[in-house]
Every structure is written in structure tokens, then in C-alpha cells.
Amino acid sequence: MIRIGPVQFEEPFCQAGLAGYSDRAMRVVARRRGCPYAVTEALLDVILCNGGQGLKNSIDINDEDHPVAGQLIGSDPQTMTRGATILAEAGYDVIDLNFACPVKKIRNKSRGGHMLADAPLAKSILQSVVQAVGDRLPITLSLRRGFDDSAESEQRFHEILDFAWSLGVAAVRVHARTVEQKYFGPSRWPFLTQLKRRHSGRTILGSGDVFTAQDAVRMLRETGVDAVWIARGAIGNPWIFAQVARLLKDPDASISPPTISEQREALAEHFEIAVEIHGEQLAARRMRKMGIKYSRFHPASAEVKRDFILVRSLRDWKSVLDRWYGVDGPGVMPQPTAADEVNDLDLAAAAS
């Protein structure tokens, strides 16, 4: 059982926030597959401050939708709390601060894993959000393990990191990427078991280079962490929870593909979903990117992709899902490597 404050769920992982694509669709068709926690992706907090329509697209969740973490990102202590308020009337069972994004700096503000370079401020965002609305529900924090390798990166990590514990923040999760590497070069996971040995009565999850369910059990196995941040790894593989918590059970379970059919019922659940949410024209758009990632589990993957990226609408739609996936028949299993993730990730923006 995993615990997050008052949060308890069985299995140990969950899926993560991802800008662009972790919306209620993407959340609830996983969690119909076994995902047991969610994340949503970041949440600007000057945009839920300044409320209207910005607010009213951030905010989205349902009774299907639970538990649920807002994920917060910002750089003003004053405007994160208040961000953070507003989450916590929303019904979000839990907060994300998200201290780990390498976004660049938008107007010399610090933002995601830039924080890394300026603990001062991180530990007054700390301080501010635990004091507004840590009484009424927990809070996290998402870290990258430095702002780059130099000791003093590691020492400013370690900082935040104490301090948010002395503060009573009831989980962290840690990208075992720097900041600077974004999402290139390997993710050290030794990194990782060092962490939790000397934090081994806190809550840690780890993430970074989770793109199949034996890369989640082996991160279990060899860092001993307590969950599984799966982001990549979940974008399009809405089955990846249900084969981590098999191959728990059973190291030895052969994992099968979904077959066409399985495929199909996802990709349709999660057109619908993304329809009722963004309405059809940007649901098409969104949804583009994400039949990219689909399409890996077809067996005539290549061509698949090629028609999704010439989606327009929900007709477009349902025409790829007739041509390709009307015969039910085995899947494929794709094993992608880091470079081939980056390289999906910069064509689905391609298409969005």
C-alpha cells in the first residue's frame, strides 16, 4: 500500500504529468487499464489566478478521476499559494508542486526544474504553499536530482529536499536526469538508491527511462523506491499499468501486446473523452500525437502513423479506426529505446 498523506493506493506507480498530453482522457482511459494515481500535467499558476477561461480549461476532474494530483508550476510564492488554494477547492485530492520540469526560463522567471538553481525561492514557495493548504490535503514535490553536476547543484538539491520534509510535505518524486540534460543521456538510477537509503522512512517516487513495464519493476527492484513515476512510457500504452503490476506478481508472466481490438477500444474511449473535454477540432489536434504513440502497438505501424498525422477531425478518426483497426489480430510489442521516445515526442509535436 502507498501513502501519500491520507491518499492510499495499492500498486506502486502511477502515471505522471505531461504538458500536452496528461489531460482527464489520457488519465481516466488509464485509469480504466489499471492505473491506480494520477497526475495532471503542469498547471500554470498565474493562469489559475487570473481566472475566466484559463481557469475553467485547467480545472478538470471527475468521479472517475480519483486520486488525483493537481500539478502546480510557477515562480511567485504569493501567486503559487493562491494557485494552490484554488486547486484545493477544485477537489484535487492532492498538490504537485513541480520543481523538475527543464523548461526554460519564460522572462528571467524561474520556473519547473529551474528552481534547482534558486533554493532560496524554491524554499519560500515550500514554506508559503505547506502554511496555505497542508492542513487540508498533502502536498508533494517533483524534483530533477540537480540543476547540473556540479556539487553545489547536489547540495541545493539535497537543501530542498530537507527542507521540504522538515516542513511535512508527504512525498517527493525525483527525475534522475539533471535540468540541463532534459531528456537526453541515461538517467542515473543509482541516484535514486542512494536517495531512498538515506531517506528510507520517506515516501519517494522515482522517474526517468520507464518506457516498458520491466523498466518499472526494475527500477522497484533496483532502488528500492517506493513507486513509479511512468510518463513516456504511458503516452499511447495505456496498458503498461495493468503488464507492471503482472510482472509483480509473476516476474516470469510473458507480457502480450494488445491486440487490434484492445487498441481500437482505447483509442476510441480516448477520442470521445478528449471530445467531451476540448470540444472536436482541438480534441483532433491533441489527439493527433497521441495516435503516434498508438500506432507503435500495430503491426503496420509505420502507415498508421502516416494516417493519424492527417487527422483533422472525429470522421478522420473513425476512418483510421475502420481502415486499420477494423480486424481484430495480435499486436505488436515495440521495445523503444531513449532516442526513439525523444524522437516520437518531436514529430507528436509536429503534429499537434
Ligand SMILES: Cc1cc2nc3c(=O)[nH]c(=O)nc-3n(C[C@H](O)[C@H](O)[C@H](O)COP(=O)(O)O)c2cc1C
Contents of the next structure:
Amino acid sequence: MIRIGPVQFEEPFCQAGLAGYSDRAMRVVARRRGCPYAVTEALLDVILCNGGQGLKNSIDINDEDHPVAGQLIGSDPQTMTRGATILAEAGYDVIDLNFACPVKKIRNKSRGGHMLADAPLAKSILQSVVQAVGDRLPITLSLRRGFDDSAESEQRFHEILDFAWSLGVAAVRVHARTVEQKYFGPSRWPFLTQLKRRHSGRTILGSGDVFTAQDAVRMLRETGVDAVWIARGAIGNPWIFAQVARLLKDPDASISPPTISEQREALAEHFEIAVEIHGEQLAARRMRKMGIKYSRFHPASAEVKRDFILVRSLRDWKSVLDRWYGVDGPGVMPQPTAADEVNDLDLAAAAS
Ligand SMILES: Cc1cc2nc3c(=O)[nH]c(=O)nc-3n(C[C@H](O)[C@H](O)[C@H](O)COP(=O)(O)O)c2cc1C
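Right, the form predicted alone is done; let's see the coordinates for the form predicted in complex with this ligand.
To see the whole picture, the full complex is given below, headed by that same chain.
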């Protein structure tokens, strides 16, 4: 059983926060296929505080979407605290503070992973948020393993983490790359092993380089983390959750790719919910990059990907489904590498 304060779930994995992807559509499609816990994309505190359409778009959960963490990012203790209060009132089950995002400073302000270079600010945000809403719902923290590879950076990581535990933070999630590394080079899993040993009674989620169900199981076994945060491995792959559960029950189980009709079902469902949330035009734009990721399970992956890139409407989406997913058959299991993942993200960014 994984415990994040009073929030509990059985399977040791969750769907990551993923900007531009992990909206309610992605979360619900995943939940229907075995994902027990999911996280929103990073929600900017000032957008929540400004209200209006930005707030409405950020607060989007429904009965099917629990337990769910609302993830907050920002630079200022006051706006972060107001943002946390808004999320608590909106019905999120957990608030996750993002001290992990490597996007560079905006107007000289630290946020996300840059908190790891500014321990006093990080601690003041933590203290203020926990004081304001910590008695209502669990607070968790998302971190990189450091800002860079220096000894001072590692020291600051531990200083912030120890402070978080002392305030009663319910769990932390650590992406074992540095902020400077962004997405390049490997995620250093031995760091997670050491961390879990050092804080054995605490709930720690591990992140970085989990592209397949086998990777997720390996991370659990090698590092001892309580749960795996499945990020790029879950984009266009909601089947990964059931596959991990299966492998945990039986390490020798053979994992088959989703059939063409299973793929069609997920693609249709995902688009339908996306339209409900974003309207047809924006949904089509967001879903192009999703389609690209889903296409890797199709035997004609390159052609399907090319057709998804051209989608502009629900009609276009349906015609890709009719053309490529009309006849059932076996899917293919891709063997992604980290380099493929980075390339696909570039392609997705170009398509979005
Ligand atoms: C496109 C993209 C968007 C992301 N957005 C977020 C986000 O909003 N919040 C967050 O905590 N992490 C975010 N991340 C980081 C992932 O959740 C995860 O920690 C990272 O990708 C490492 O895991 P992986 O190597 O298994 O993908 C994002 C990553 C990518 C690739």
C-alpha cells in the first residue's frame, strides 16, 4: 500500500505531471486502464490567483479523477500559498509543489528546479504552504536530485528535503537528473537507492528513464522507492500501468502490445474527453502530439504518425482512426531509447 498522508493506493506507480499532456483526458484514460494516482501538469500560482479562464482551465477534475494531485509552481510564498488554498478548495486530494522543472528563470525569478539553488526561498514557500493548508490535505514535493553536480548543490537538496520532512510533508518525488541536465544523460538511479536508505520510513517516488513496464519494475527493485512516477513512458501509452501491475505479480509474464482495436478505443476516448475540456480546435492541436506518441504501437507507425501530424479537427482525427485503426490486429511493442524520446518530443513540439 502506498501512503501519501491519508491518500492510499495499492499499486506502486502513478502518472506523472506532464506539461501539455497530463490533463484530465490523459489522466482518465490512464485510470480506466489501471493507473491508481495521477498528477496535473504544473499549474502556475499567478494564473490560479488571477482567476478567470486561466483558473477555470487549471481546475479541471471530476468524480472519475481521484485521487489526484494538483501540482503548483511559482516563485513567491504568498501567491504559492493562495494557489494552494485554491487547489485545496477545488477538491484536489494532494498538493504537489514543483521544485523540479528545469525551464530557465523568468524575469530573474526562481521557480521549479531553480528552488534548488535558493534554499531560503524554497523553505519559505514550503513553510507558508504547509502552514496554510497542511492540516486539510497532504503536501508533497517534487525535486530534482540537485541543481548541478556540485557538493553544495547536493547539500542544499538534503537541507530542503530535511526541512520538508520536519514540516510534515507526506511524500517526495525525486527525478534523479540535475536541473542543469534537463533531460540529457541518464537519471542517476543509485541516488534514489541511497535516498530511500537514508529515509527508509518515508514515502519516496522515483522518477527518470521509465520508458517501459520493465523499467518501472526495475526501478522499484533496484532502488527500493515506494512508487514509480511514470512520465514519458505513459504519453500515448495508457497500457503501461496494467503491464507494470502484471509484471509485479509475475515477473515472467509476457507483455503484449495493445491490439489495434484497443488502441482505437483509447484514441477515441482520449479525443472525446479532450474536446469536452478544450473544445474541438484546441483539442485537435493537443491531440496531434498525443497521436504521434500513440502511433508507436501501430505496425505502420511512420505513416500513422505522419497522418496524426496533419489533424486539425474531430473529422480529421476520425478519418485517421478509420484509415489505420479500422481493422483489428496485433500492435507492436516499441523498444524506445532515451534519444528517441527526446526526438519525439521535438516532433511533438513542432506539431503542437
Ligand atoms: C513534456 C514534458 C513535460 C513535463 N512537465 C512536467 C510537469 O508539468 N510537472 C512535473 O513535475 N514534471 C514534468 N515533467 C517531468 C516528468 O514528470 C519526469 O519527471 C521526467 O520526464 C523524467 O521522467 P522520464 O525520464 O521517465 O520521462 C515533464 C517532462 C516532459 C518530458
